[in-house]
Structures are given as structure tokens and as C-alpha cells.
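Here we start with a single chain on its own, the form predicted on its own, put down as C-alpha cells.
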Amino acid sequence: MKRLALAALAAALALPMSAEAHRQWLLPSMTVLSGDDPWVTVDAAVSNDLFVFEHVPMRLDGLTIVGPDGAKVEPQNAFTGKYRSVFDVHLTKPGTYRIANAGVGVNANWKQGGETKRWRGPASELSKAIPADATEVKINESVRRVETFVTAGAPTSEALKPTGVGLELEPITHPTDLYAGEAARFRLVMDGKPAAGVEVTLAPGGVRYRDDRGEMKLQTDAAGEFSVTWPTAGFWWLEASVRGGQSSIPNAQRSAMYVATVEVLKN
């Protein structure tokens, strides 16, 4: 069952980083929520059309829910089943929890007797795969992050520092405080600093059966900053890639995906 739930995390993480490729998200059934024992319940899946489950589940080896006092949460009655994976979240503390499913994963290739082979795997069994005798290896690393968050209550700060480690988003404007009409501003961090000149991808849920999908593509600023004015309220997909950066695994190339998924509010 471990190799099974390894390797079904190392696909998850060679899928293409471009915004044509399916896409990878966290949709929570609301982000603010008040009442004396809120929960709420969130959809985690890959797709065609956002927000709709008809390609693969997304598998929750790297979930992990911060709270508002920034300790660690246990998920509820997680289940992965055909097209989709669930599970609940009891908001017992006030404030704002940070919802992410990360992780880091790495291919490899390279030439053995005259044949190329391939490899997908976590980073600790690297060294065991590749054989002494290859030649012509090449090693990608993929760091990725995909996330939500929901507030109970008045919104906070805490669970909304980066990690450090890939690429990011530093919320500005709260993220469970934006409003249609209104302008939000966030910055994206690679590695804790500032992502300069990376596109943003920005699209609505709700689009199936529309001919305009409503997609906005911006660019961080020096400061790794963008500014977005919201068209319409519903869930919104964000999305940002970049190449670089320092890997932790000796003469490989490295990539960062970062995908959020916020509500945007009637005013």
C-alpha cells in the first residue's frame, strides 16, 4: 500500500505545470463560516473543467491543515474514491486555517547498455534507482503546493506564513476577505523571497457550459506582487509555475507549482 501511495503521489506531481494541462485543486464547500462548531468539507481532485469530477482524484499524502494559532490539524473522514478525495475539517479554534497538499517529487532519466530508463519517485530512493554504470543522467525536481483556506470567525495571520520552501503565496489582501468589484493584492514568494516576472492564472469556476472561460493572466512585479480586481463573485483557480532555484538534490533541475483556490464574495 506505501508503494502504491508513493507512486501515486510522484504522478500527481509530473503533471504538466502548463495552464492547458489538468488542474489540480482543493474546493472547500464554503471559507467563511461562523456558529458555535463549524465544520466544512473539502472536494480535492484533478480536472478538464474546474471544479468538476471527471478525471482523477488528487491523493492527500501531503495534506496538511494549519490553524489559527499556527499547530497542525487533523482532517476528518478523509476517502478517495473513482474521481474525487473528501474530507472535513472541524474548525474548533476562531480564525483562519491555511489547507495545503504539498510535496516534493523527482524523475530521472539517463542511458544504461545502449537503452534509456526511467525512473519517478521520492527523493530518498534516488541514489538506489539510478545504477552505477548510467550515463547521461538527468534529474528533475518538482516542488508543489496546492491549497485553500477557510476562516471561522474574524480572519487572522498566523497559519498564513510561508514555508520556505518552494513557490508561495503571501496573501496582502486576506484571502477570505475578497469582494466582487473590489481589488485584492498578494505576493509570491519562491523559497521565501520575492517571485519577480512570474505569470498568474486566474479562472472561474462555473464556466462548463459557457463559451467565455472569464481567464486573466497577470505578472508579479519586482516585489513579486500582483493586483487583481475581481469580475465576478464564486470560487476562483489561481495558478503560477516557475523553473530555478536551488535544489537540495545535487546537479538537478528545478520547478515549483503553486495553485489556491479562494471565494470571492458578493458585496
Given for the second form:
Amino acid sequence: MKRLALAALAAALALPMSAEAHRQWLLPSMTVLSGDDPWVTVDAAVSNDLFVFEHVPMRLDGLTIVGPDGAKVEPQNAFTGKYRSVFDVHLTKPGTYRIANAGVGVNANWKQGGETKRWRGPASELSKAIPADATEVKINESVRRVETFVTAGAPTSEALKPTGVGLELEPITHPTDLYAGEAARFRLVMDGKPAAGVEVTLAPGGVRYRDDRGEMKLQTDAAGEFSVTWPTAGFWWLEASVRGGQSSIPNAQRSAMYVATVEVLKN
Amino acid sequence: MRLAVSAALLSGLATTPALAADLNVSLTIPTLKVAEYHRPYVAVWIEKPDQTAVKTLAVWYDTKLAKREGETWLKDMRQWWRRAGREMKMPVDGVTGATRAPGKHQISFKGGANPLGNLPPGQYNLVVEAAREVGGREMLKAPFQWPPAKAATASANGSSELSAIVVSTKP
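Mind sharing the form predicted in complex with the partner chain? What's above is the form predicted on its own.
First the chain shown before, then all remaining chains and molecules of the complex.
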């Protein structure tokens, strides 16, 4: 009985938050670097095909780069074009960098005088947006994190610590130490706690040159963990989304989405 | 139980230096007829059968570029970089050096002396990885036993960036 309830909860958590097919991603020029003065350049876009610039650029408003020592690193040469945004990261310290575009948005809809109204914006403006005579008010707070990882020299883990907000990946296998034919293990955490029973989608890039999309669907276990043996080298897109967690907005639903781009190398 | 005992014995032996046995490596860099030729980056190291790197014996890369820019491509020897290189600080005395021309190169190491040092007794692979700018990448392995009970030779043949490697050991 208890187990059933847990399974139901897990299933509820695992519901995708929207049917939107477009995929968000950050794509670094490389993830494993050597040398005295390494840089990476990163593309940021939203598209159907991975990793093709064919829809809209990703806005860089929520860009946060954490360096190997846990300190913030400023992006350089940021630019937003028709199909993609671009920025550079100077890796001045050896170790692993976490490059993330993250944020919280609020969607609301309500009825006013028989008409349905929709609103989208930051939580701080929500109370002003909803009129006093609104009925059937529905509010959803969505937490989003799109990220990637790069390492200069030996991999380190300081930058990989979850922030504790929204859905995040807590690597067990280091995310810049992935090889085709080898197994990697990760944990998903929601607000810092293991996210069990969540569906994880893994999709390789380069789909334009193949007939089969080559995607994999996995499920996190009771500890929020999943394991994948990478079938091919290349950049892979990892996505998961859940409903749940406590919103700071009264009577609001909450959902969280997580995306990571990781590079799988050939052994 | 018996296994555990012999493992303990082996690790006990590991602390006694192998007497000055020899490890000789011959590696042949092929002559390639290509429009743009750059000498390959080459790494030579010793690994355990589980691929754990034990010692890096040689790294040949472009040491002459300004601002140590030649280190940028060390990661293209991606197996060595993963297993050993990324934990090392370049350059390493007696290990790193300039790239070499096509042809046969002999490098010799002595037990007890750097960079081989006191290699614990066991079964190993000698690994050579070559990566060339605007070219390919190839990795070859040849097994050897240390310390050698008698003179022994093992070799491996390549097909693109390395012609062959030969590893000979003698007590």
C-alpha cells in the first residue's frame, strides 16, 4: 500500500511539464582541454534537432559560470544572433567549470469577465499582474537549468555541487570523463534531494546524418540514480523534468526542468 | 585465501627495488606522403592490465612554441591524457622533449633510475600513443613482465600513425 502510494507520487513527479518539442542546449567547443591558457567557446540555442541552429537563440539572461574554486567566472564576447547565442569562457584556473543558464519563471492564467487571460513573467510582478476580480487563477512556477561542463587539466568537483534549487544533476561519474562503451552513473536531485522515478532522455547529436534518432529513455531508481553505457562518442543531450517541490508563491504549482550537454569521448 | 597471501607477498616484494633490469622501447614513426606534415605528438607510458597508468616514460610535443602553446594539443593523445597527462605538470625533466622525425627511435630505461624508478613486480603493458596535427591518432600496446626473469621481447604493429613498437626487457 505504502509502496503503491510512493509509486504514484513518483509517477506524478515524472510528468513532463510541457509537450513542447524544442530542445534547449549549450554546446561547448570542447570539454577536455590541456595547455597553459585554454579557452572554450559555447553556443546556446533552442532547436528541434541536436545540435543544429535552426529555431531561436537561447537568451543568456540566466548565465552563470562557476569555476573550479566555486567562484563565478564572467563570460566574454557574448553575442546573440538569429539562431544562436555565443560566448567565450577563459579557463584561467585548472579544473572543472560548470556553465549554466538557469532561472525561475512564472506562468499564470485566470478568468476575468468570462475571458481566459494568460501571463508570464518574474515572480516579483505576479501580484500586480493578476486583477482583483480574477477567478479560477492557476499559477505555475517553473525552475529551469540548462548546463554543460568543461575541464582544463584534471577534473575537479567543487563546481559540480548542486545549488539545491530545482532539478539538478549530481555526478557520480565525472561529466567530463565519459567514454563510449563505458558506464557512467549520475544522480538527479530535486531541491537537493534524490529525485526517484524520473524519466531521463538521452539523445546524441548529429541526427541530421542518420535515420534513427538514437535516443534512450531511462528511469531514476529509488536513490534518484541512473546509469548509462554510452553507445557512441560525441556530444549527448540529457533532459529530465518533474512536477513538485514547494513553491514560494502561495497556491502555485511547481515544475522543474534540467538539461545537460556532455561530451562522450572515444577510448 | 591463498590468493590473498600471494598478493600480500607480492606487495611486500614491491618495496624491494628491482635490480637494474633494462626496459628498451623501439618505436617507428612512419614516413607519410601528405601535403601538410607535422611530426606527431607521442606519449609512452606503462599501464597495469586494468589500464591504470603507472609511469609516463616519454612525451614528445612541440616544446618550442611561445607561451607554451604546444601544450594545447597534449589532450589529443586522449588515452594518455585521461590516464596520466592531465594529472602532470609539463614539462617533466627526463620525460618530455621535442617531437621527432619519421624513423625508428630507441629509448632505454633502467630499473631504479628515473623515469622508470622502482616499478613494483607484475604484468604490464607498454603503451605508445601518437596524434598528429591535421592527421590521425593511433595507440599500440605490448605486454611485458617486471622484473624480467630472462630476456623477453614483445611487439605490436600499427597501420596509420605508428609503424611498430617493440618492447624488450632483460635482467
